[in-house]
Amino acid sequence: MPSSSNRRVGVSRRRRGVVVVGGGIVGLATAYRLLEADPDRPVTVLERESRVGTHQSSRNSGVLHAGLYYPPGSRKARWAVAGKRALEAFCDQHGVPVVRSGKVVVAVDPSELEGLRRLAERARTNGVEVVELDADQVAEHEPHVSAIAGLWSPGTAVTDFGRVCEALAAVVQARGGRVLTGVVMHHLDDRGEVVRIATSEDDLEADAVVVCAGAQADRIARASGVDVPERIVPFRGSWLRLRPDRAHLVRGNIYPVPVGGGLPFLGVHLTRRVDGEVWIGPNAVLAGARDAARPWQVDPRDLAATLGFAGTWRLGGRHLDVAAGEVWRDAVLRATLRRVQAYVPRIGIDDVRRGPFGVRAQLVSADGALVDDFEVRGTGRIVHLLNAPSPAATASLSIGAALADEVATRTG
């Protein structure tokens, strides 16, 4: 991947341009949209890791969501539907693989039929094509699924979001932007007409700054003067890998009916990725570190922030049974497998291996509610993307366009 690392940046005094903090998929998509709107504008992306897209952007199953689940009119609904179209076109143009494998949402018990019906209604309200299936029709799409009914989403696809990040970075640089890796942003100082950015390499000046910092978003926002009563609470999601010789049991994407109850997690699902591997998961357990490199890593500062926040305890109290079940299934492989076997009974304990994990940065309010929608706030010439969980990767080009519009508004 083309990148410029550890370089000092000369910024024009007449037009300082925009600095984007964070080289994940949304930060890179924002830089791409800024240059698309104004090719002459200097744009610089700061990424603290040695490569772009190493956290949430590449630690996921790669599903391009069609937009079934999200409340009509919400940013998630609008930006996922439009963003998926834009991202598919970008991938096709720049040689990033996309497999349009579709998704079956399956009901295995009569109690789930009403939830399936509501999901179909929501999808159609969002302008997403879905087809209701009986048991035989489910088997036509996924022969090894046991279900009484289902919902077929032909628009669901999979890609490699890590490769999308690399392609976005390459295009940004080809258009004159800069992607600086290994550069840590220390402080932002909005001085009215200019924002000063203190980094590990040099001090920069910009006409505006967009912060897409994922798990650190709330801290950076508060440090730059934004009132953020909520907190980022990190959740670790781990996957299982299906043995290659058993991958034929899954053709595309198999999802359960969402449980609802105020939790935006979509449950344990099965995804055939672009490389042909089948991943099962993820779960959702409290993480001990926001940027964990290992599943059980603990960062004392992060853990203290999570446990010292009243919203964490209220969230846990509200969903104690769900939290206990997630921890149990995380520790006991057979417990996870029993859930999977409810709709793919032929998968056995010898067919799976523990796989990768990722950390979801989730904004939680003080009353213990998970902030479900994308959240954008700002002050002066600094724009903060505070909450960008799934389907942020799918919606990245739409989010980037909205953040670019916000920059235009704030800089006139």
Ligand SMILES: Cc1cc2nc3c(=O)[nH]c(=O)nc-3n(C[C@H](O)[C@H](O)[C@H](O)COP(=O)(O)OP(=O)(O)OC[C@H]3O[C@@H](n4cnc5c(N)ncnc54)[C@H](O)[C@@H]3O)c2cc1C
Second form
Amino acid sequence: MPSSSNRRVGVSRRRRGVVVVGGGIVGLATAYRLLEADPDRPVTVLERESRVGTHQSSRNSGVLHAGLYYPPGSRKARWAVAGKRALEAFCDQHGVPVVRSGKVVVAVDPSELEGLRRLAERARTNGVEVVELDADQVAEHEPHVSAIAGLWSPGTAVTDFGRVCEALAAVVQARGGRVLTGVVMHHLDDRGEVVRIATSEDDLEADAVVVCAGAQADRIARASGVDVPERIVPFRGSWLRLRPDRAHLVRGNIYPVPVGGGLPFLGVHLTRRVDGEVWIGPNAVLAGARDAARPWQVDPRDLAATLGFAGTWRLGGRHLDVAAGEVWRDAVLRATLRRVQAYVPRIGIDDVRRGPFGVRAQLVSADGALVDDFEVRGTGRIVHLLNAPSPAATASLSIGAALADEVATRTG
Ligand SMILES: Cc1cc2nc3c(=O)[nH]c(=O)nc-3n(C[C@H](O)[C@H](O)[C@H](O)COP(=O)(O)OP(=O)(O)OC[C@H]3O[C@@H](n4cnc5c(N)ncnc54)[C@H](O)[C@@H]3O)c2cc1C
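Previous: the form predicted alone; requested now: the form predicted in complex with the ligand:
Once more the chain from above appears, this time first in line as the rest of the complex follows.
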């Protein structure tokens, strides 16, 4: 895993360069884009963990989203489409595996047909290729699916975003950037021409700072003077693993028609990953810790922040039925399975095992709405990426390009 052996983190005063806080996929993609835009400007990434990409960036479904779902014109729609293209090219160039397996979104009930039709319309508005399928055509793509209709997305692919992080870090370092792992950013002080950065190692100075801190984004922004009435609320997503000798039941990606109702989660789906393993999930339940290493881990400060925030309760009140269903299915494996059996009936209880989990960093507004789009805010020479939920891994190189542009604007 790339990390700098140079623990002296001071940056030349002549040209201080840009510091990126957070060595997840978006922070690393931002460093990559900053170096692309100006190869002579020093770039330093600070990652508090001992490796890059250990949080959301390596605990996800691994799907390169084609861009079907997102509101036309939104950052998600524009940056997922362009970002996926750029990331696939990056992976091909740097030996990161991409499997172009496509995906079917399946309707199992006539009540879902309207949702499927709307999804096709939205995909086309976003410039994403989709093909309507009847039941027989669904079976041609996924022989073990039982559905009345479907939508085929040939552009959906899978990769290993953890490996993407490693490759990005290696390229950043090869181009003269520094990726310092095990360094915690404690405090940012914008003094006009220069930003002072207090870290767990030496202090730094930079011309500009970009913060891509995932689950800590709102706290860091608030501490550096940005008005953030919203709060990051952590949602755990857990997967089931299909037994390897049953993996043939799934060829690519199989998704239900999304439920809608203002929730961005895509429903329990099946994903054949780059290593051939099939994961089922993820669900979405409140997490007790923003950076949880175990599914039931509780960080008292995080839990107090979540439960002490009116937006959490308003969100729960608005989607009580969905929230209760998610908690129920989280506890009762058979309940999750029933969801999946609705469209892949041959998967039985003995075919699945509990699998890994990831924690989504989701910005929630005080009125209880999930902030849907990617959100960038800043003051002076500090830029904060406040909301980067899925498909931010797919879109990382586009987000990084936008953040690099923002730095150029702010530093003249
Ligand atoms: C369950 C789940 C499934 C998902 N599936 C998909 C998918 O299939 N496709 C897709 O495109 N996206 C998916 N996503 C979303 C995607 O993983 C995230 O949007 C993306 O990884 C966000 O990257 P990031 O760099 O912003 O955050 P992170 O990966 O969380 O990185 C933030 C980094 O900042 C560091 N940091 C924080 N504070 C400090 C500090 N003070 N000093 C130094 N470092 C600090 C952290 O240690 C961390 O490494 C999924 C996410 C989850 C949780």
